[in-house]
Amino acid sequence: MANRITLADFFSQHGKTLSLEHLNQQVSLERSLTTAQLNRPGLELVGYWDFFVPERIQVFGNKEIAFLDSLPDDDLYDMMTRLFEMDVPSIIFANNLDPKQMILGRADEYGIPVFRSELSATDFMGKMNELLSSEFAPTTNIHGSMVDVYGIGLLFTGRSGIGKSEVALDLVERGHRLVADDVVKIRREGTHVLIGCGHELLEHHLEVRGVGIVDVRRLFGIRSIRVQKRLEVMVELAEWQEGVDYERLGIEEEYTTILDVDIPLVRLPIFPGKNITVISEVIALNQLVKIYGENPAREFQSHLMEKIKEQSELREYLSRDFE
């Protein structure tokens, strides 16, 4: 998880999306953002500062500006001085509003960057919150390969050299889409959604032992890749071992936890000749069926138990038939 990001980095990436204009360009943008939260200083403008959080960007909309315009110059001067003394990272005026020159002058003195956006305050805060939440989302790196198979994000893990990249390459050749290989960056969005993507230096490249690095996008075209994908199932590859009791019915589902989110885990034993690619497609399709509220394994078990019950009742009836 990113602990901080500078205003310069954030607005260079997202300034166009947010329709931002830097009004006091002589002020440096090297200040850091440390939280994804924003604030509209309504209560603070009327003098209530008890729960003010200075680490948040301050957003001014029509109501705030109308109130500031109603203040005498001395009161406005004191109000903005109090705000800037809190060392807020930045203030932003929505609705393409023009702040008074006195506000800009005080911001310059305290080194506070001031921006203006064409968006309404509501729209701006919605987009800004989404972007900041992504920047500050919890993240982790996992060694493996991730592929979008029939719309299901499968993450293949296992020891080095077991064949994760080869499985991913085979799936791409069959028309599925590579998300990442070798290092998969996982971030949590909200409370229960995991998003996987590739490292910027490795994106859309595969390492095939004996061949080397291959560029999947160049070899298979733009349709063979995805920038990111929701992670829905982890597939753990391991060598087949005699005597190990592997799951055969799939009734008892196993889960693993990444960034405090539980996702289904499939332990897949492999040996020479076993078609892991087709099995991976079945795993994805089976997950789709479960998403739509069906569970074939449990339905089979229920049907089997009904048949056993019927046979038992028939045998009991015949055992009492003496005619």
Second form
Amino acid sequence: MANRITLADFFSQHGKTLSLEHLNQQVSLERSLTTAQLNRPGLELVGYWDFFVPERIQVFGNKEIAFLDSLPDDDLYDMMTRLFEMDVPSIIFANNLDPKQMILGRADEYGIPVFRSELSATDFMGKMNELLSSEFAPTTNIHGSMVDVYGIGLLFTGRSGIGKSEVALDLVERGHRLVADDVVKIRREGTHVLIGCGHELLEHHLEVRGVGIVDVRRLFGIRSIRVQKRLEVMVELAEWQEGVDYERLGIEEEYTTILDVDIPLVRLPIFPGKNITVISEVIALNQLVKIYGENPAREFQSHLMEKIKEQSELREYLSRDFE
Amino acid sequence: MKKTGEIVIKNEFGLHARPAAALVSLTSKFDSQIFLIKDDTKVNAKSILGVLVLAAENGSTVQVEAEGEDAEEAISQIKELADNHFGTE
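The form predicted in complex with the partner chain is what I want next, because the block you gave corresponds to the form predicted alone; please supply it.
Full assembly next; the chain just shown is listed first.
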């Protein structure tokens, strides 16, 4: 799980997006960020330091700068010393504001990187927050294959050699899109969305037993792949076992939990001659129908109940028809 | 039964395709679930692509985790294979 990133890495990946300029280049960027939270130090500047979290990047906007400009040099010096003594990871000036030379001098002395951004403080905080949240998002690797089937992200799991990759290949052949094979990286966005993608080294390679490693993108072209997809259903493949109760109605839904998010789980028993590919398409379509607010199994059930009720009412009516 | 161990990659070019194939063919013989962990990445040791993803270089350390009846035997044989340069070179 990624729980830290160096400023250097963050800056090289996102510096352009955030239009960041590193003002004191002699200061090293090898410090690590350990939190996705940011802070605008308004309250601290007026002297309220309770609850101050020094691990956060400090963002200065128009307000903060105007306040700093209003301070006598001695007070500004003390203020900056106090802030930098906390060893904040970095300070950033929004709105392309130029920090006073004295602030830069103090930052150099404490080895605190100072950046400037062309964005307004609000825009900057918004974008930066989004980028940091995704850097610090909880992640996990799952051994399986992930395919986008009719727009539904299906994750196939099961023991090695059960045929996950073969199912994925078969689905690709039918026009669906491979997200990842073998190593599926899952990350959580917000509180209940899981996104699956492949490993950067593997991309869309896939192993077929007896053939070896093949590149799906090269064989089937760009339309056969996608880089990432929301994970919506987990399909667990297992050999058919005598005595195991498999779902027959589909009225109750089973769930599994990945990174604290509940994901519908379908346990699929497999045996020779069973077409897992078509069943996978049905699973995806059925999920699609459920997303649109319908549940065919439950509707069938309530239809049946109505019919039974009607018949019993008729039976009762007739049973009282004495002659 | 869960067992853990550690191997050091001694192959000059690291854990590339051929040594990985040798490793996977060994791990596949065991009933235990076997995982390899390097840095933050944990992969299934019975999957060739999984093992390749580790991109384990010469001198690097890889954790081995096995769970099942034959876990102990699996780990000791994996260690032996690693010490023998995965039967290559």
